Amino acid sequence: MDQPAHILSDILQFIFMGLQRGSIYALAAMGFNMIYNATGIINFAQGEFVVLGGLMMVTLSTALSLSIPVAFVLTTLFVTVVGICMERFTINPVKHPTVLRLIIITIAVSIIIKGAAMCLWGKNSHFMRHFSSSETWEIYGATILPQTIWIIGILLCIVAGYIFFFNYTMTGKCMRACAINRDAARLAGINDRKMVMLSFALSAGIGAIAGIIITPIIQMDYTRGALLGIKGFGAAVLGGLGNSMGAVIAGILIGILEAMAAGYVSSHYMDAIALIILLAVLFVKPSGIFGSAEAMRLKEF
């Protein structure tokens, strides 16, 4: 292989790797934005939703031998219920909540979920079969797994569903109204408490899907939630808190930069890229690349 072709294949390989990882960061960032828009807080248990999705999928598809579509639906429903329970039992009962108090609650819930996952699934890594073939495809010298295509395709489907929900359904429009002005939405007859509960449900469901689709590639264990959560939060900040389209673009960008850093610098620095980008954005433009000074809300869709 001549030098230009070799360079092209390397770049393509890094892009494929970046799209694979970046799609997961994008989904995690969408979950962060969902709750941020409804409550104004950062849910630091978002990474644990991803872990629960992956571990429960392993149990249903491998230990119980359920088909992948059935296990997919049941896992998403399970984690969605966990998200609803989190809001009902830890967020909703708080009277006159402050942002700091609610954030501390989400950190506490994250620790509880992590401990529960360790007790139920142990400390070992868990893996599951790919959705389809595990044989790689070659494109201009670079290889890509069919599972990566699944990951990108599911991300695109969720983004499309997200846009449809918030623009063409009454419930979605009610959530947008609460995001823009919660007091005015309440005066208009919208039950803002239910909208907050729905935001936690949707956020947990999106996190579960992220965990389901990435587990066949990276394997899953109870400790992954913190790092996935940080990277998802980094993508949310980079894209502008509240701007979910920006979060998707930022998540993919972080994934590609990680892959490039692993290939051209060292794999030891790969996980640090998201943290470096997060710090740089907070110093230079705290509102994010696609965010306004007020942190764009769901109306940006």
Second form
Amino acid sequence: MDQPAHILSDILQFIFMGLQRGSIYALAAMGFNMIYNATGIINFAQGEFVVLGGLMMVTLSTALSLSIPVAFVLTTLFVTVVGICMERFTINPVKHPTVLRLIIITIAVSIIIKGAAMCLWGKNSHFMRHFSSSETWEIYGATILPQTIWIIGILLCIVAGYIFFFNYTMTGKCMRACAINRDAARLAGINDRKMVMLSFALSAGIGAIAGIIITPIIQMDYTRGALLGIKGFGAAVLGGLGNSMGAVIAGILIGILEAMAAGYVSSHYMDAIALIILLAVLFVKPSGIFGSAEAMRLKEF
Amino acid sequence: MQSDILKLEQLHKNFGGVTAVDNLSLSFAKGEVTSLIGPNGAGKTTVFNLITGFIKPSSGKIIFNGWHLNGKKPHMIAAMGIGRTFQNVQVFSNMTVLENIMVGRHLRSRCGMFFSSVLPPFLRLEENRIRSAAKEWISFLKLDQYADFSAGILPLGNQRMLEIARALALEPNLLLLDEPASGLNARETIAMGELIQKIKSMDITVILVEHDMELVMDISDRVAVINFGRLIAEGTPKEVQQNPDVITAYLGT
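Starting from the form predicted alone, produce the coordinates for the form predicted in complex with its partner chain.
Below, the chain from earlier opens the complete complex, with every other chain and molecule after it.
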């Protein structure tokens, strides 16, 4: 039965599926990392940014029947503003910001956003049309949706933009400086609070884009944030917290592991298996695949 | 109108029950090198932290060029023209030497945060200007060969130079140097002294905290001695060296 060609097409299929979901985890992980680098905290509302992006996109493109590019831009802007508000109204006013306090605030914000999303969009799943055709293509016996190509392409664009921003713009350099050594950055005249706000804006924007591009495939509802957030967090940890390029690779890896777990074992267990493998890796290498043990020692957690 | 660039008026700082700076009043003359010396734990670094806004004074005033610095944030104080280096070198270790200095110079950039990120590279003249200015500072401190090295791998002496370059890139009127010679060998210490003289000749006022007395006496115009957060002597290097209180503080009774 199992001819080599069959195995090849299976593997290819897992890779396609893995890329599709893994790209979303990668984007969520980049969002985690950006805020982590600026503040040292994990933003547990990251998954909610993804959900908001998806739901807002559904409303704009379906209910208001805006064209996809217009809805895309408006949705990203909207969630970015939500991210900025979150920082201004919940993180910035904290008098004695400790890691634990800030993390608990992000959990509170995630619950608030989730509740608001439930009130505004209801409990149903929301459907959205694919960016282009929804007919699958066949490559060596494996099928791929055009939407998957969109997802991978947009991920690549964001990675390129990320590299450009942090290496070739003054603002990006200042953000890096602030992440490496906050006191020295303040002495150089960098407003560290502004950098924190910017990190929230960027990670909300990236989260929104993740939600927008995955919604045609998974049908968004208000409860999705937690699981997307956990997988994104897993990718961030696996890639080495703070290392966004590591996170992209780790995110795709988790996606592929999940697809294989679903294919070879059962789709009921796919979330569990992916997270078990994540745990196993972290037992062996706690700093993540691409994290350095030295950097790990300097961090608060 | 006034020749004092910085004035501390009855500055006081408690940490819990410990008084780190006790009623300190001190003026720093424009264009001079003033050294702040005293035994370990005398409160010298605390004074620097107060001036740069990292900690808030319990009472008293800090006046820079006629402006009150009380309650200002560190980045605002930097923007007003006060540069500083740390006792333990603090460079941006994962960034190149050139990038370190560019970050130090970003305040002198005339375009805002938004445009510096969205404009395509060929339109970002401002960034090129910052880059070439940063390169000048690199040459000034003779770090040319290291420009593209990651700052964290440089030897300590060069990291110190880089930290000073980053502070100078801000184009400060006042530069605070916290033990610039600690950990340097004799030759590097001499070079540091020459550098401080050069900085002075650029019309930048320098306040120096330093334990190397030879360096202090060599390059300072004035010396202020503090112990237990209190000013115990002030004057030219010669006057201070002959002051009995200073001798007691340093040698014990």
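Numbering follows the first chain given and starts at 1. Keep in mind it's a predicted model, so treat the numbers as computed, not measured. C-alpha atoms forming the largest set that superposes within 1.5 Å between two forms make up the rigid core.
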- If you line up the core, how far does the Cα of Phe283 move between the two forms, in Å? 2.8
